[in-house]
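This document opens with one chain alone, in structure tokens, the form predicted on its own.
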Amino acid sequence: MIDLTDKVFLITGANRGIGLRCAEALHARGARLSLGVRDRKSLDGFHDRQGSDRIHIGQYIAEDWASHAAWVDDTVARFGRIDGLINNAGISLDVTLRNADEASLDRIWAVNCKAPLNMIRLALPHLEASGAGRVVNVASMSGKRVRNDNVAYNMSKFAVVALSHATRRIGWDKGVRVTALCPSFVRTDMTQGATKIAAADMTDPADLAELVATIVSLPNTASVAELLVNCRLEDMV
């Protein structure tokens, strides 16, 4: 396993659920973090919490290729290196075949498919200085398989499983693996309309960062580079 002591992490949509307990776990194992939020002082309280100079604060706008290039700058600046991005902030919005508008597709795309792929392309010479870079996209079961009507949710989570795989055959070589993040419902702000399933039978967010600081901890020679997390049976796995 590689000692994640000092190691920096770029997490997006760090301020609440999967990316907020991801910015959790990697911290309790000595990781440094650049914590990327549309309003930093989202972010006030964790940094109190933690009282630590590990942690920097910057501003990401998904929709926003200037402060993607802005905020990896700044992280460079503060820490002078790049060994991890956690590609954590998406949204999903009511999109059917029947009901779509370009806007909100736009948006869709914009948020969960260009916002990632430019973030890696910035992170990527980073990472490969690093010799064990590491990328997590929160991608999604829905990225899997459809058993909804939001064809535009679904559209953008195959395509960042495709980003997945697109970058670890273009890193492999100087070190940077990839994983692409699969879970089903996760008890998080985005599923609070859900009524498919109880909240209390959902994946607990802390549980997901526990599986992404273990994938980040894994040497070059044991990437994952799907992982699928079910929290209900799930009838293609």
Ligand code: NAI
The other form holds:
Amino acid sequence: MIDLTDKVFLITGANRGIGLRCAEALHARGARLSLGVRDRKSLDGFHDRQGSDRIHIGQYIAEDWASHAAWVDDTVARFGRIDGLINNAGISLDVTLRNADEASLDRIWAVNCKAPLNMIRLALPHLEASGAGRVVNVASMSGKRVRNDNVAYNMSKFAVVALSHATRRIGWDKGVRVTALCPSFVRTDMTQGATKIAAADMTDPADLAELVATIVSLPNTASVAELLVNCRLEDMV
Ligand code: NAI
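And the form predicted in complex with the named molecule, for comparison with the form predicted on its own?
Then the entire complex follows, led off by the chain already shown.
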């Protein structure tokens, strides 16, 4: 296993839910974190709890590529390197085939697909320089099969899985390893009241974060291309 002490990880959407739990799990393993959030104040509590010497907070607005570039540049200026990128920020909008307005389609495409692609593009030279760069794209089980009417979310998450495999190919020779993390229902703000499954029966985001911390600690010779995590029984997944 790779020692994560002082390794530098970028996490998008790190202020709550899966992103925040990933931040906590990586911080507990000694990593330095660059946390990308829309509103810096939303991380005040985390900053206070964890101490600031290993935490950088940057502004990440998915639709604003200038914010991506500034955040990556500031991270390299502060920590001198980037070893990992957790593309976590994402949205789910209610878009069905019969009710697909273009603005919602554009928004979900921008946040769930275009922004992670651009973040990978910006981080890739640094991940390659690391020799053991890691990318975890938080896709979804909705990127593996279609079980509901939310066509835009499903399409976006299939695209995130494709992005993961594309990055895996591009980065492999320079030690970059990429994982598409595919959970089903996770107990976060996103699923609150959005499904008939009780919150208590959903995956705990802290458990996902432990998996992420393990995946990024694996050596270059143990690459996990996709990790499917379910809270209920489904055929094959
Ligand atoms: P959440 O709603 O608690 O967190 C989403 C995060 O993305 C927040 O930090 C939010 O500020 C950020 N975000 C949203 N729009 C943004 C924008 N325009 N610019 C910058 N940041 C933005 O939900 P959760 O569950 O923690 O979601 C994290 C990821 O996990 C998402 O990509 C989601 O699609 C994925 N996922 C969630 C599942 C669930 O059941 N909760 C299941 C499978 C995947």
